[in-house]
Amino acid sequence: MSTHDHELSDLDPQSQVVAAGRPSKTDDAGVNPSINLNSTFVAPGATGYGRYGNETWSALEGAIEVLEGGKTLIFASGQAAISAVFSLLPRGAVIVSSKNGYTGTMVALRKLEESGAAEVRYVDVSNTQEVLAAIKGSLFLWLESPTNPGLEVADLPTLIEAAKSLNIGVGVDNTFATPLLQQPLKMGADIVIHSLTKYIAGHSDVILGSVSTNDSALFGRIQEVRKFSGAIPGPFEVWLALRGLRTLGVRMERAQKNALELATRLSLHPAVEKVRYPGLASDPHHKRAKSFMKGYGAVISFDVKGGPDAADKACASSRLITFATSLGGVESLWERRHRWSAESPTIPKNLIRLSVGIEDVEDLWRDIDQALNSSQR
């Protein structure tokens, strides 16, 4: 973190996303960091080689450090970041994880199980007592909250405190919430990861990930993994992600406002069986989310009447919303999650995940309404 970034710790996160990761304010300095395209550096020096560091990486890492409150490393993808974390665990480690979650994580965990490298205990992370029972005798608790795509909310403060009291490591995937809505390191978590591809970059044009921690020894181990696994990001993509970060506050504000309105209307639509969105007062996770989160995010999941075929037809019938995987961009995206074979079997076959963008909410609703109506014919 630069001296400039250290001075931002007392600012609101809405200001930090704009100000962090910028060059020092000296005469004729650029307002934005430059893109460093060098792979080779003159010796002697701190960087050494392009696989070990880059000024452009450092700018984004410093910005995320301000937001998450922990030293940060950028990776070539969110999946690379997750894999780096799991690679630190000794063979035979017992991992407690949500039974619903990002498919890349779930596939990685299954592969660890199949190879005998780890024992995984799958839990409903919204069931606090179930998680507390499962962590006894484990080495690592992996939390994703809200979960993808079920939108279950874990009681992060309680679970993190309990795990740490038992000397169990805790990692949190904070992609859906972003550091604007919750900061797990400040709750006591050891590691926070992001798919920067999603909300932080925000424009569906880069694939990147990050790992943050306030444990210096753990940071060093993860840094070694990045150096020698080769999962390094391209400087141009990192620069784009930093530029995208600047509007995270206004994007999240607009997208969340849209999401609450659309979730409310979806809950009354005759073609919808169930809506999952913690911002709804009727949602089973609303009270918990409200107790420690600063917002509810901009992803809605809902089950369409008529089964998988009707859900597929709805997604294919949209005009404004794009039928595509991923989330967190300025544009609204939706898909039936079980079109992917790796999706968790506990997720309903007719569930659509809707990543709400920043478009006009009435235009979005007209598109959703006509698509759902088409799905019932």
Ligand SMILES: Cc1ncc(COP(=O)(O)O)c(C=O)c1O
Second form
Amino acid sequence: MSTHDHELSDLDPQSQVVAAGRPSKTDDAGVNPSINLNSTFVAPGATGYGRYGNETWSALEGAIEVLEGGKTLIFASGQAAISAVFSLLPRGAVIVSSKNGYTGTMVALRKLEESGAAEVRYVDVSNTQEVLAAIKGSLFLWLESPTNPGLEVADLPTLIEAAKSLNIGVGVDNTFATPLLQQPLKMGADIVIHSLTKYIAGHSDVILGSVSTNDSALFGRIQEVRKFSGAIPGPFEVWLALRGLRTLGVRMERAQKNALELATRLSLHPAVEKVRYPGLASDPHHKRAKSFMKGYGAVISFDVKGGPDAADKACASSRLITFATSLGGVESLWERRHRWSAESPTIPKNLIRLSVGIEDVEDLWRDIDQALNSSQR
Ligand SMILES: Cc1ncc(COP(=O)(O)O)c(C=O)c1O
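Please could you give me the other form, the form predicted together with the ligand, since above is the form predicted alone?
Following is the full complex, with the preceding chain placed first.
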């Protein structure tokens, strides 16, 4: 974090995304950080070697620190960030986790179980009583909220407070919400991770992750993991992510507006059985999300009438929306999640996850409507 970043903590996040992570305002300084391509630095110095840090990483880390409210380390991917966190757990640790999380996280947890490294208790994170019962005697609570792709919302303030009162570590995957909608470290969580690949970078052109924490001992341990696992990001990708971050506020605002409109129309479409979007007043998670989130995100999941074949047909019939995995980019993407064998069995086979972008909402609706209609023929 630069001295300049320290002055930004009282600003609105819409301003922070624009102002954070820039060089100090000295004569003739660039307004953007440079892409530092050096693998090595003249000794003696604090950085020393490119696997330990550089000014481009520091700029993005400083910006996320301002937004999340915790010291940040960036990684080569969101998956690398998650693996770095799990690698800190002692052998035999009991972990409580959502049973409906991001597939990569689910695979990582299953591997820990298979190797005997950890015991995992899977819960419905939206069922607060179930989570509170499961955390007794555990070491670590892993929360993804809203979940990918079920869009269940965990009662983060209650769960974090309860876990911390029992001295249980709490990590939150904040990828779907971004720090603009919720800041779990400020609720007391120990760790927040992001797939920066998604909303923060925002243009489907980089893969990156981050880990943030307020605990300096934990920060040091995660830094060691990054140094010696070697899962480091390339400076150019980092620079692109920082450039993408500048428009996070306006992208989110527009994408969320589109998402609410599309979710409303989808819930009335005859080819749709069920819509999951916490922004809909009829959604079972709406009231909770409204109580502590500043928005509902821009991912919608919905079940298509006619089963997996009809859902596949819809995804193959769009013209504007791209049939592809991932989310959080300016362009709308959709896919039937069960085309991936690792998708959770509790996710319906006919569920499409739609990442709503910033296109014109009427163009998006025309595309969705024609694709859904052709899926029923
Ligand atoms: C919620 C969530 N967390 C983590 C990841 C992993 O991120 P990455 O693809 O950057 O490794 C993803 C990827 O889809 C995700 O959706």
